[in-house]
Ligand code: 3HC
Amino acid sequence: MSAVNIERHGRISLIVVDNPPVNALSQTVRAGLEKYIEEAEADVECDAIIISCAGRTFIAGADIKEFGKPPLEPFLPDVVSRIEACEKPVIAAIHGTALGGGFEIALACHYRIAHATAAVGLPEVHLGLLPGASGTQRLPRLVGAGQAMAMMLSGKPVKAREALELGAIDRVADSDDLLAEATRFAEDCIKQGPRRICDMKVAETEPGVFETARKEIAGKSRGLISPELIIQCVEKATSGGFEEGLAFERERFLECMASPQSDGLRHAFFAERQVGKVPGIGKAVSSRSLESAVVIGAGTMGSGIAYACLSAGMSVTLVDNDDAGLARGVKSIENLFSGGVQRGKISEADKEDGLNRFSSSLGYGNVADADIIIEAVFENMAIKKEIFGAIDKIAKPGAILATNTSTLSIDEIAAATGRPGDVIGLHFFSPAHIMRLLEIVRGEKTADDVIVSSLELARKLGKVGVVVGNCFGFVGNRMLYCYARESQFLLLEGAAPEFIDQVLFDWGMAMGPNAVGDLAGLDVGYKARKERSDLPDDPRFYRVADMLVEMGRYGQKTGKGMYLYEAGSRKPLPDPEVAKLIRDEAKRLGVARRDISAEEIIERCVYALINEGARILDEGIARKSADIDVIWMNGYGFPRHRGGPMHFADTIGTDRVYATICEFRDRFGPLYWEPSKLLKELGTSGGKFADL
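Coordinates of the preceding sequence alone, form predicted in complex with this ligand:
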C-alpha cells in the first residue's frame, strides 16, 4: 500500500491518504495527492473526487519531522492550490482531526463533510508557527476574521457541529459510514459544481476586532512572534486580494519557521512524545490494572491527587489518621468538584459520578483492594517507612505502592517492604490536579511493569510522565536547588527580589523564583534543608530565605515572605523591611553590593540549571536531555518556546555556556561553579546535548 491511493466507485474517485500514524503531509503524501487529483480530473468517468484518510484520523498537519530540513517538492501551498483549481468538485471527508496543513487541504477542497466526532483546527501557534498553506487567507473567508483569529490564536480544534455552525464545514455525518454519506453528499456537490474559497470575500469585520485580538494576546503570548503575525495575516485577508494575501502569509510563515521560538516549541512537541518510551522496556510489557486507588494523606497534595484520579474515572479512597485533617481533605475534594461545575468544566452529573466513586477512611481498610496506593504524607523518612511497612502487610499481591516524596530515597522506602519491585516514586506537582508533570522515580528494584503502569497512570490523568532515577530531589528539585541558590546569592549581592523576578518573568519563566518561594511556602524548603547533612558550609547559602522563615515570614500563607501581601490578595508587593534586612545581612557577611544586570541574573540562574542538568545526565539519573526539558517546561514554568534548559543550551551553544560557567568559577569560586564533566566535553568539542 502506498501513502496515497485512488479507487473509483461509480462516477466518484476516492483518494485515500494512508500514512500512519496520523497521515502527516510528508513529501510522498503531497506528491500522491497532486498526482491523483490530476489523474481524477483527467478521468472522463469521474464526476467528483472525495479525499479521505485511512486509520485513526484525517491528515493531522504538515510533517513536523521535515521542518528544519531542506524543503522537498511539491510544496504544500502548491498542492493546496492545485486541489482548489480542480475542475471537478472535490470533497473532504473528515474523521478524527483535520489539523494544520490537514485542515488547509480540507479548506482547499470545494466542500467539507465531517463525522460527528471529528474536529478541525489550526494549531500551528503551538509550534510557534502560523498556518502556512493558505489557512490564514481561507478560513477568514469562510467564518469571518474574528472567528478565524480566535481559532488560530488559541490553536484549539472545534468539534464538527460547532464547525458546521461557524460555516467551516458543510455537513456533519451522523452515521458511522462517513464514506457512504460523503458519496451521497458528492451527488449534490456535482450539481453545484466546484465552489472555491479563493473567490470569496471576507465578511465585513466588526470594528475593533484586531485591537481586541491584540489586547488578548498581549498578556498571554509574552514575546512570542507568531500570534502577532497571525493577526497581521488576517488583516491582510480583509484588505487585499487572495494572491497578495498568500504571498504575505508565506513570508510570515518562513519568518516563524526560522525563529528559535518555533525550534523550541517543535522540540517540546517531540520531547513530550518521546518521554513515554523507556529504553530497555519493550512494548510487550503491559500495564497493571489501575481502576482503584487509595491515597494516604489528606493534605493539599493528597486531596489534589485523589481529585485527579477521580476525574480520570478511578475509584478512590482518601486515608488519614487525623479526623479533622481527613474531613478537610474530603471537603476540599467536594469543593474541587463544585468549582469544576461552577466554571463549566464538568457537569453536575460528572460531579455526582465522581463523588460516588469516592470514599474516605481513618484506617488502612481499603488498601487491601486497591490497584495502586499513593502515599502523600509530609517529607519524613521514618513516617514514610512506617506507612510502607504497614501497607505491605495488607495490600493485595500486584498492587503498586507509590510514594509522592519530592526528595527522599525510593530505595530506602522500598526496603521497608517485602516487595521493592512494586514500589515507585510518583512525584506530583502542586496543585496536583492541575500541574501536568508527573516525575516517575524508579528505584533500583522497581519492576518494568510498575514503570509502564505509572506512565499509563500519567496518561490517564492527562499528565506527562517522565521516568527518572533515584537521587536527592530527583531531576526537577535537584536542579531547582541550584537555580534558587543563585537567585538567593543575587539578593545579597544587590539585586532586589522584584527585579530578579521581573527579569526572569520577562525572559519567559511563568513566575520569578522569589514569588514562587512565597507561593510554595518558604518554610517547605527550610525544613528540607534542615534535614540535609550534605549542604555547603557557607553562611550565605539560602541565607535570606532562612532569615525570613525564622521571622515567621513563610510567604503568601502568612501574608508576608519575600514580599508583602494585602489581606485576600496574592499580588506580591515589595517590602522595604525585606530590602533593609538583605542590605544589613550582606554587610554583616561582608558581601559587596553592586548593580547587577538582567543578563547576569539570567545567566547565573539558567546556567546553574544547565550545569546541574548536565551532571544529572552524566550520572544517568535522566536518560536524555529532552526528559529534563520536559520536566522543566511542565513542572517549573520554564518557557516552552525556549524548549527547556538543555535545548536552550544547545540553541545558544554549549561552548558559550561552558565559557561563561568557567568565568563564574573564576569569579565566584569552584564550590558552586565547577563545570560538569559532560558540559566541559560538549562545550570544548562543539557538541550538543540533543546528540548524546
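Show the other one: the form predicted alone, since we just had the form predicted in complex with this ligand.
Here you get just the chain by itself.
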C-alpha cells in the first residue's frame, strides 16, 4: 500500500496519508499529496476534499530520515501552495498531533476540523529552525501576531479547544468518528467555497508586541538566532504582502538551517532518540516488573527519587535509620505534591492518589516485597556495602538492587551481595524529580534485563536514560572533574570566580562552575575526593574548594561558599574574603597571577571535557560520543545548541582541539594536558567523533 491514497465518498474525495509511525512528510507523502490534490480537483464528480491520516496521528512533522540530506522534489512549500490553490474546498481532519510541517499542511487547507483530543503546533524552534513552509505567514493571519509568536517561540502544541478559541482551527469534533463529522463539515464548506489564508490580513497588532517578545526571549534563548528570526518573519507578515512574506521566511529558514546552532540542536534530537539502544541487548530481552519501589535514604536526593517514582504511578516506601531525618523526608514529599497542586501541575485527586501509594519506614521491612530498591545515602563505600549486604538477605528473588552513587564502583558494591547480576547504578541528578538525566551504570556482572528495566524506569519517570560503564565518576562526573579542575586552577592564576562563571554562562552553560559548586554543596565533592586514592600529587588540585570546605563554607546551604548569599536569596555575591584567600594561597603555592582572557577560560574548561571524553570513549566506558553529549546536555547544563562537548569538537574541528591541547601541554605540562590517544588519531587525520 502506498504512503498516500485517495478514495471517493459520494461527492467528497478523501486523501489519506498512511506513513507509519507518525505520518512524517517524506518525499513520497509530499508527492502523493500533490498528485491526489490535482486528481481530485480535476474530478468533475468531486465537490470537496478531505485530507486525513491513518494510524494514531495526523502528520506529526518532517521526516527525520531526510534531515541533513539534499531536499527532494516536491518541496513542502510548493505542496502547501498547491493545496491552497485548489479550486475546491480542502478540509484538514486532524487527530493526534499536527506539528511543524504537518500543521503547515493543515494551514494550507481552506478549513480545519480537529478531534477534541488533538493538538496543533509549530515546534521548529526546538531544532534551531523556524516554520519554513509558510507557517510564520499563515498563523499570524489566523490568530494574530502576538499569539502566533507565542506558539512558535515556545514550540508547545495547543490543544484543540484552545486552538478553536484562538482561531487556528474551525471546528472541534467531539465524537470518535472524526471522518463522519469532517464529511458533514465539508457540506458546509462546499457552500462557502475555498477560504484561503493567503488572502487574509493580519489583525491590527498591539503596540510594543514585538519589543515585548524580544525581551522575553533574551534570557530564555541565549545565543540562539531562530527566535529572533521568527519574530522578524511575523513582523514581515504584518507589514508586507503574502508573497513577500514567504520569500522573507524562506531566506530566514535557510539561514537557520545552515547555522551550527541548528546542527547542534538536530544532533541533540537524534542523540536522545538513539541513546536507549544498547549494543548486544536485543528486543527479546524484556523488562522486569517495576510497580513498587523502596528508596533508602530520606535526604534531598532520596526524597526526590521517591517523589519521581510516585509521580510515575509506582508504590513507594521511603526508608531511613533516623526518626527526624525520615520525618523531614516525608514532609518534603508532601510539600512536593502540594506544590504541584498549587502550580496547577497536578490535581488534588492526583496528590491524594500519590500519597495513598506512599509509606515510610525506619527499617527494611518493606524491602522484601519491592520490585526495585534504590539506595540514596551518603557517598561512602563502607556505608553502601553495609546496606547492600543487608538488603541482599531480605529482597525477593529478581528484585533490582540499585545504588544512586555518583562516583563509586558498582562492582565493589555488587560484591557485597550474593546477586551481582541484580545490581546496577542509577545516578540521579539533583533535584531528582526535575532533572532529566539518569546515568545507568552497568557493572561487570549486571544482567541484561536489569539494564533494560533501568531504561524502562527512566522512561516511566520521564527521564533520558544513558547506559555507561563502571569507573570512578562514570561519564558525567569523571569529565566534570577535569572541567572544574581547570576552573580551580584559573582561580589561582588570576581569574575571579564571577568572571569565570560569567564567561561560561555567556558561552551557553546553564551556570558557571563556581556557582554550580555552591549550589550542589562544596562538601559533596570534598567527601568524594577523600574517598579516592588516585588523585594527583599536586598541591593546587582543587585547593580553593578544599580550603572553603575546611572553613565551613559549603555553598548556598551555609550562606557562604565561593560566593556570599544573603538570607533567603540564591543570588551569588562576590566575596572579598574569598578573593583575598585565593590571592594569598596562590602566593604561597608560587602560582604567578596574570590577566586571563575569556577565550582561554572557554578553551581550558571545554577542551578538558573533550579530552577526557575521548579517553572515556577509548576505554569503552561510553559506547558512542553522542551518549556523552546527551549526558552533558541533560545533566550538566551544556548548551543544547552546541550539541554537547563531543559534537562541539566535531563542529570546530578535532584538529583545532588537538592542536590547542598540545599547546596547553607544552605550556602547563603533561600531567593534565597530554592529548588522549583517540583525540590524537582524530585530530591528525581529520576524523570526527561522530564517525566512530
